[in-house]
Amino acid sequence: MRYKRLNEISLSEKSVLLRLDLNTPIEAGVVTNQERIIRSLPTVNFILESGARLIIMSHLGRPEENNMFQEEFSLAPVVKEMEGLLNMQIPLYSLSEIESLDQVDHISIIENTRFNIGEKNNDIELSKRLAALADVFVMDAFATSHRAHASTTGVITFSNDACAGFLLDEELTALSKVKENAKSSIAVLGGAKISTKLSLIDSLSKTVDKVILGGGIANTCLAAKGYEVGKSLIEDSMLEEAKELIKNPKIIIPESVIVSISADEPGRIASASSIQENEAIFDIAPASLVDLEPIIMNAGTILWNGPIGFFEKENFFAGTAMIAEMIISSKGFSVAGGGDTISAAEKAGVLDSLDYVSTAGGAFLEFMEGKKLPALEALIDKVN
């Protein structure tokens, strides 16, 4: 996989368009995370050492498409954080107010790129307004690759030079690791929704040595196995293809679980074969995760993308509290993306004690799962 990295190019009185995933929380117009910003600042002060000016720009949330400002999208407040974290003003102007300019601030940042008409669609016209920014583009936004949209792909076609920053390169390098370590690879996987991670389970099934389910997609698969679930999560359109991925001697189902007649009760342990119809599952039991400690601690390396139980509940955090420890414990390189799960590592007090920890979701999916993110293809394009 060959792209250009940011260290491989001369930036010195060189403008750059610098493409960012700046998707942050905001709440009464403050920024209510700032992982995302300060995972960023690498590239940005790298770039600003190096003698450049730098535009910045990045989407936030869902827009409506009108070449129009929408106060509720604006990047106002996260303008205001980078502004406190890189202590200096960064002013913050439209597509049309920067195009308009003779010369680009030291530093500025352009509003929500999907204001702009075209950029989902990858507008040839819009990509090629967006590269004409700056002499150089650097990609650092690995959650929004894989969407081909003009500010994440086009522009690269239409620009005189394009690399990946540091974190794109990071991200990159930490997944390929997993993918690399195949044969002492394991993957934990939970969630609400098997359909969303079949094609992720298919495909780590036929490389990594265990896939150990949990959560709602754990509950298809039980329920695909005949099993009475009672009011348990689960896909009922999804039965079939859980029946036929159940059938993998690599897939992992924890039949000890804890269950509940509401997500508000007290749970009690029970077998597979013991759920009551009244009652759903909410976690998994203390005797499933003994049967899992072993699987975990001696793997090599660990993927983790999802809750294993219902964590937000108090009580049923366990499950998931004791495999982020245990994945924490053990002696693999462990690497976990996905916002439930962040929220659960947080929760379980080892987000910090993770190997690696992706900023991503859906493209952190699609990179395990084997697909071509449009982004990363348009980079090596580029080189090539």
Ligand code: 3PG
The other form holds:
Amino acid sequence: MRYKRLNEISLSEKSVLLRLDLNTPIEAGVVTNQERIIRSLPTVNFILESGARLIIMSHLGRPEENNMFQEEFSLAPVVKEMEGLLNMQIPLYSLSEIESLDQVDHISIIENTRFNIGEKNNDIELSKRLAALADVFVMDAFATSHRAHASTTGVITFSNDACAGFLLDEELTALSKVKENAKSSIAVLGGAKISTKLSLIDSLSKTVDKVILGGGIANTCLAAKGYEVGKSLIEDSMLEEAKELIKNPKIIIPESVIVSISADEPGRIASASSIQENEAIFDIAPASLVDLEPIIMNAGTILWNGPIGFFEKENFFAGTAMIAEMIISSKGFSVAGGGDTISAAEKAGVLDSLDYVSTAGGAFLEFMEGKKLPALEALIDKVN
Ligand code: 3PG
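Could you output the structure for the form predicted in complex with ligand 3PG, given that the previous block was the form predicted on its own?
Everything in the complex follows now, all chains and molecules, and the chain you saw is the first one.
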């Protein structure tokens, strides 16, 4: 993959437009998770230290695209966090305000890119307006690189010079490791719905050695095998696809499970063949964990996406916690990504012990599925 990197461009005395993904959770006007902000700082600091003037832009949530300021989706709380982390004041401008300045500040931020009409359909005029803001465009929003938007993709086409920031490069390097070391790679894929992960499972099962399934995804596969799964979370509409999937010998579906008549009641250990009509599967049981242990422990690389059981409930958290422990204890290089995965890893206390944690949700899945990321393609085109 050939694209320009940040250290290949001279930035001194230049103006730089930096696209970050600062789409962070906010409650009552306060950022509740700083992860994406913190992970953006190496690029921000590098640009500031190079003597360039820096304009940052990001989207936040999914506002109406109407050229109007919408307080609920304002980047103001994010700016406040950044001011604290960088120990400097950062003015927040609308796009037209920043366009009217004679000279931009040392550092500034533009309001939510999704306020601007034309952002989501990658409008040429909007892309040109953004590109005209600076001498150099730096793309560091890996988590939004799967969106062909004006601020992620169109802007690259019209900028004088464009490159990848450190986070984008780091994410691509870490996630590519799983694909490239496919021989001894495994994937651990959980979560509620097989429909949202089918193409990921399909594509990974072509490259990695084993794909361990958990959660609602595994339940649907057990139903496809013909087991009575009672009231378990399954997707009836996906049974035919699941029947195809289970023919692949690389796919592992744990058959020793924890079932219960309610998520609020304690569970009992059951084999897949002994689930009662009024019971539902909520977790993986010790016998299956024992089977999975050598596979996880001996893997060269491990991709983890999605919880293995109903981890939000204490009674059914053990399976996900044990799998998480095995992943961090394995000699393999571990990569985790996707919103629920991070919450599960945090709850299991393993977040800091994983080798790489992606900042992305949708973009992580699309990249691992082998789909092209429009922003990355635009960066690659820029050097050709
Ligand atoms: C994310 O949180 O996955 C990214 O910021 C992309 O957000 P989107 O799904 O609203 O495009």
